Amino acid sequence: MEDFLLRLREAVSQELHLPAETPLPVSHTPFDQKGDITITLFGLAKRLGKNPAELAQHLQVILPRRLPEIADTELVKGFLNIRLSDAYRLAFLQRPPRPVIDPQPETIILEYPSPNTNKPLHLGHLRNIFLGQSIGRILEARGHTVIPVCLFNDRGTNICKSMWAWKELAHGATPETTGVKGDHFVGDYYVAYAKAQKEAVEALVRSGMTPEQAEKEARPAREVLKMLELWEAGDPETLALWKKMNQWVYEGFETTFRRLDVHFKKYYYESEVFHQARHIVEQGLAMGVFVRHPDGSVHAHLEEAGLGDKVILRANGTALYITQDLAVAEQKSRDFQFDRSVYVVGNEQDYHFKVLFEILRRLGAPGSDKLYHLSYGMVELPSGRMKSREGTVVDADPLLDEMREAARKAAQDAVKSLTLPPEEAENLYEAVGQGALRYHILRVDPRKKIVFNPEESVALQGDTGPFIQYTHARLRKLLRDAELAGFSLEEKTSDLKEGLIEPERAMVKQLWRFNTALEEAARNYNPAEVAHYAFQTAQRFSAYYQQVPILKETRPDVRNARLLLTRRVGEYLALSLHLLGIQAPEKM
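Structure of the chain above on its own, please, the form predicted alone.
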């Protein structure tokens, strides 16, 4: 299709004597209209001083002469619809899917999911991971070089909260002695800290202290700040506890990453750039970008940029997230030569990244003009927003288990009829469960929030991942049955004696839309474009399968063409699912 569009643009530009750089307003023709490609004539007609009908009549005469692929044209209220020939469609089916490469490929750093090491990965992290992984694959399909990196927020007050609670309450317990996965084990103590702090605050308020003062004066809060000071001072006992608890979390994270098939080129750790961050603060003070206040705290005054007054170092000298992020950004620019550095982080951090990018710009940091925050909406439950410290989050591991079990329940009878070996059946349940969850999340524009409903996501009908996976498995079975029946699966259609019928033309018309969806997804960092394409393709093939006989077709040339069309649909579905991080089962 792209080769035709290129020649169409050249033909129109030459015939209308337009400058070569003039964009041609072309789009895919809606399915309820005749045609495959539509030229919008209003802007061109105005530019040339003609009315759209007059311009259309001219193009309807000259374009078929220059482009033999054109079978017919039709003017619909200022829109010229072009229908392509069956011969062109059949030639298109000779080729497997070919993603169109961006004419200016770039090297892109993609940072995600950047978790804190005080709690396990949860449903919000899963949206982050699914977005990052899918966007990476989409950008790679467009020819870009993607460098996935992960920043571990492995120091600070939140990490000290888990450390304090373990020291106070664990009595030496470990993940090994309790049988609890490491990240979950540490996360339990983060919740325990919140409970202890709440009880201490309530006691102080009952004694007459204001809630605000009580929050600061409660023993857990005071001792956590002291622990952070000890960490930054290099206290051996504090560092030993910190290393031990972080290692438990890393082991837990890695187990989940392997399950999700997530891999990173490089890991960054806030703790490793801590001293570098202090150097940047001193540099910023010397440049006048930062100001030290009388209490010893360091600030960035960003009022003229509409970002207010941002603390960079606390009065006690301890650092904040923004301090480390400045250093990590600088380190990434040293590690990689990049054209874009993309941060995949939820929209609750919009202000943080505006401040970060503004400060980096003022510091003259390398690559500060190449930064982008991919801001996405939060995932909420029907009961409302998740809160880690209150223990109301949906943790990733049990959710993945739940989705696998839901897939098992939904597909068990069908799997029995397939007589799959137990291990293969378990892999299928995992693939369908993850496919349901990933698609449920990725089909929504990243900028919108999601209210998670697991029951909707596992259905085998409707706009779901399992429906697309099932459609792929069904057409793969059709092709296997064709082979068993001895039918030819040669990828040729030159011996087709008759033209295509309308459902086949519509199916090819749908396949032509793939690269448009891919380009939009890459441009807007929006996998939902590919998700919608995959669903529409599966939906149209299901309708085609019901309408048109394939294996029962008695004319060999027609049957071969339909089998080739079926194979291509399967390849486009498999590729689309891969871009979403979803497996395309052969059997289901």
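In this text, the rigid core denotes the largest set of C-alpha atoms whose superposition between the two forms falls within 1.5 Å. Numbering follows the first chain given and starts at 1. Just so you know, these numbers come straight off a predicted model, no measurement behind them. Compared with the form predicted together with the RNA:
- Shown in the overlay between these two forms, fitted on the rigid core, is a CA shift at L400 smaller than 2 Å.
- In this overlay on the rigid core, P103 has a C-alpha that sits less than 2 Å away from its partner position between these two forms.
- After superposing the rigid core, the Cα of A91 is displaced by less than 2 Å between these two forms.
Could you switch over to the form predicted together with the RNA, since the one displayed so far is the form predicted alone?
A lone chain is what you will see next.
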């Protein structure tokens, strides 16, 4: 397809004597119109001082002469619709899908999901992971080299809160003694801290203190602060506890990462890089990017960039979040030679990244002009935002379990249920459960917030991941049966006597759109474009499958052509699902 588009553009530019780089309005023809490729003539005609009709007349004569794959052209209003030949379609079907490589392949660092180490992963992290993973695969398909990295926010008051509560309440309990997954185990103490703090504050308020003062004066808060100071001072006992609890969390994360098939090339730890902050501050001061105020604090004045006065170092000399991110950015450029660096982080941090990128630019950091914040909307519940303090957070692990169980139930309730070996069945339920969740989240534009409705998320019918998986599985079964029957699935030219029928032409037309979807998904960092493509492809094939006999077709040439088409549709579906991080089961 792409070769044709290239030659078409070339032919049009030459015939109309247009400058080489003129962008031409060439697009896929809508399905309700006859034709495959459309040239929109309004703008061109205006430029050339002709009317669309006479322009069309010229092109209609000249294009079929230069491009033999054109079967027919038709002018509808200002649109020149080009219909391609069946022979070209059949030639196209000889080849498996080939993603078009970006003309300038890059090495791209992709950072996600960068969790805190004080509580388990939740639904918000899942959106982040699904996006990161999918964008990574989409960029790789376009020929880029993707380096996925994960930053652990493993220090600070948050983890100290869990540590405090564990010391106070656990009596030596561990994930091993309780059988609780490590990240959840630590998270439970984070919740316990919040509860203890709340109670302490309430008691102080009852004895006459203002709420603001009580927040600071309550024993849990005071002791957590003390613990943080001990940590920063390198107190061995505190460090040992910190290491132990973080380790529990990493083990828990690792289990979930494995379940989600996410892998990173490198992990960064805030606790390791934050020491480097100091020298970046010195460098910034020397360059005049930062200014030290009389109280000792260091600021970046970004007023003329519309970003205000940003504090980089506290008056007491300690680093802030932004300072650490500067250090991480520097560390990345020491570790890798990259052309682009992408951060997958929620849109609540839009301001933070504007500031971060602006400062890196001013510091002249390597690659500072190739930074991108892949900003995505929050995941909310019908009841509102998720609040860990209010216990309304949807944790990732139990959600994944629920999705798997929903898939199990659907499989058992299915009209034509399948019997699979137990292990295979378990893998299938997991794949379908995740397929449902991933698709449900990836089908919406990343920038938009998602109101997560549990009932809708477990839906397996209609515009869902499992519908696409199901379409794929059925089609694979058909191909297996064809093989058993000894029918040809070979990629040889089908000597079709009567040509293709309209539904087949439309099906191929759908396959031709793949690279447009992929290119746009990569350009816009938007997996939803691939999701829509996958759904439309499945939908169109399901309708075709319903109305046209494939395996049962008796004319061998027609049957073989249909089998070849079916095989290609399966490959495009499997590839699209892969780009979304969704498995394409052989049976379901």
